[in-house]
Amino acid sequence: MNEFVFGNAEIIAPGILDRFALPAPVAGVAPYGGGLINATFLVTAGDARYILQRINGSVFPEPERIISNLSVLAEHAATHAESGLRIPTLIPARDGLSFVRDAGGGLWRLMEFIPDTRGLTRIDDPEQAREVGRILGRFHVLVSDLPVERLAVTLPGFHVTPNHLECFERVLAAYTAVRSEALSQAIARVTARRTRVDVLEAARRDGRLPIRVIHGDPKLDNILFDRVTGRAVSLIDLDTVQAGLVHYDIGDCLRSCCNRRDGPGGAGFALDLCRAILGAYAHETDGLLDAAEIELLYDAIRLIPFELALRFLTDHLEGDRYFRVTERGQNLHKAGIQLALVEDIETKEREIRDIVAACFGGGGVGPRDRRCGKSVDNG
């Protein structure tokens, strides 16, 4: 096979399409979607279509353990289809493993593109939200039951909050470049909320807060929707499933899901969203959570997009090398949007404890507000 080089210098080394076990010749590749960690691209094949990614060494040391990480969560998922969770398949290699290296050591992998879905770039109406919580709660119920010990460590320190903060301050310290006003002001917003980073922590060295297996980036990106009946039926881009605290998934979906875009800043934290997420969440786990998982919900809430604030701020300080961007600054400009969410978030920590109250049952004491995924005014 030819090798395929795009408009945006992303290719596919010779051949590697031919070691994977495709039944049919391949009749298109094109790059999909918009992520910023992989190169990923869409592959027809016959009456197919898979997805095609290169993992980023770069950024995951280990990218066997993802493939591993996948194999286990997929058998997982097969005795469990009450979940009604896709989990996309690996396509095998003509070898028989479940990816292919490239010349230069790439890994490579192919999983089949789950048909008669489609993704949002925007949540609309609160339906959709509420699908994201039950999405969102599905995956967490489906492995609650599978030992986190069986899942390697694709990503080490990920979503650990202080070690972010840490590095953040490192490279800060070695920056020598001028500070344009928009890089001191994120410095200064950082600055001003360092002492708070360790609250998620602190309570799981504590033993208060539980180890699960998470999905660790649940962002609107990675949720598939069926084109016909509108529901949420895949989790994707799993290279993150793994160890870790459930308020990482909680946060991150959050976040994604309830920035309206519309405050100060380019952020604005959307509360019937938010209201309409974390009830479906909390009527499809019923009680999985415990009552110090629920008291710490506001927190990663708050925390998470903070912590994408620090991770955009120091790629940007090191010069865009873990992000993918295609002009100097964006990293800068995304890390504003997330530090102006926070600062709404905060402002409405009153509203959005009251939201956690009503959905979980006031911090895990009696029964929750079964109308709580039903209400959607701003209330």
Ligand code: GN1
Given for the second form:
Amino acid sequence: MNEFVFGNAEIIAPGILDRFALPAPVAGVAPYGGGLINATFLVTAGDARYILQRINGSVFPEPERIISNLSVLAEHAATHAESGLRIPTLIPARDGLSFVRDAGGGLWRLMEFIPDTRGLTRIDDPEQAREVGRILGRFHVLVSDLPVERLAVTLPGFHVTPNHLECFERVLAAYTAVRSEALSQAIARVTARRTRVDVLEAARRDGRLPIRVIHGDPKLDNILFDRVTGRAVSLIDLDTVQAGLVHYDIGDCLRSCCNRRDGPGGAGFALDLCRAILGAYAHETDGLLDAAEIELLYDAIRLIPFELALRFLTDHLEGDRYFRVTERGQNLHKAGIQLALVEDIETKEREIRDIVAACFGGGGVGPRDRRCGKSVDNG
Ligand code: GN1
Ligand code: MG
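Let's see the other form, the form predicted together with the named molecule, since the form predicted on its own is already up.
Below: every chain and molecule of the assembly, starting with the one above.
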């Protein structure tokens, strides 16, 4: 029976790995990646590598839904080989299920580690940014004919910003500890922006925006690049693939990929990377987004980092219960970075709106400006 213990937080329940149908004995296991929610391990067995994860049951109310969505998505992708997008395969358990449960009810899954790929910690050149735009676009095109009803909701209200604001305000009202200077500043910056948080949800409620299948978390960490060609080949971390707005994905992708962290407050929104990502995305999706969706892209680019700031800040006030931290203060620090990013995005609103118009052809009707996706340079 294999048993692995890594510090206090990272423990693999006894015998878990033995219950998966691996073709070779396990040779190594180590904690892996920087995920803040699930526990993640890299497993080596024979010549192959695998990713073992315990789904965080306090975040995902019904972890089986994640597994079932993954199967739906894999099946769908198999009928669309032309997309070229690689979906990590689940390794079945010996009992034939796609996951195993530990004695405490925790759900574990094992997935192939897509070989010959690597992740990037930051984007250094516009070609990488174009790859990001292409893969996100390819994903949205791939799922555009997958009916949203086929996917279960894995994380209800995930990107519903007004709910996150409400939760923040409730937690703040009950917060009685002394407020540090950094905390007071973050609260003031949030409070100054509390009026525009409904922009996407109002459009969603009014039926102005189509509900699509989305990834939910397409940050840079979740994109795999071919080691040799540099092409983006896979979008991983498919736990939050569910019905939503395309804005959640575009906002999340840009807040993660375009933050050069070089401005005041440790953030800086790189317009050249934004142009490269959106240009390649528009080229790849070629008319998928409608005029109303395009109209609200700037709002999404501003709102999703704001939402993440709210989520980090709320978690800080609640004593770090949601996002994994290694020390007190990390959530507050991360909230500060996202808020600085929001401020920088606000100062660049005109330029970002111009980029959206150039990439998507203004109101979303008429031909795209193809140059945007092909020859992007700094500026
Ligand atoms: C969480 O666990 P991870 O790192 O894949 C979070 C995302 C945040 C991200 C910030 C389900 O993702 O929404 O953007 O942290 N995932 C969930 O780093 O809340
Ligand atoms: Mg994630």
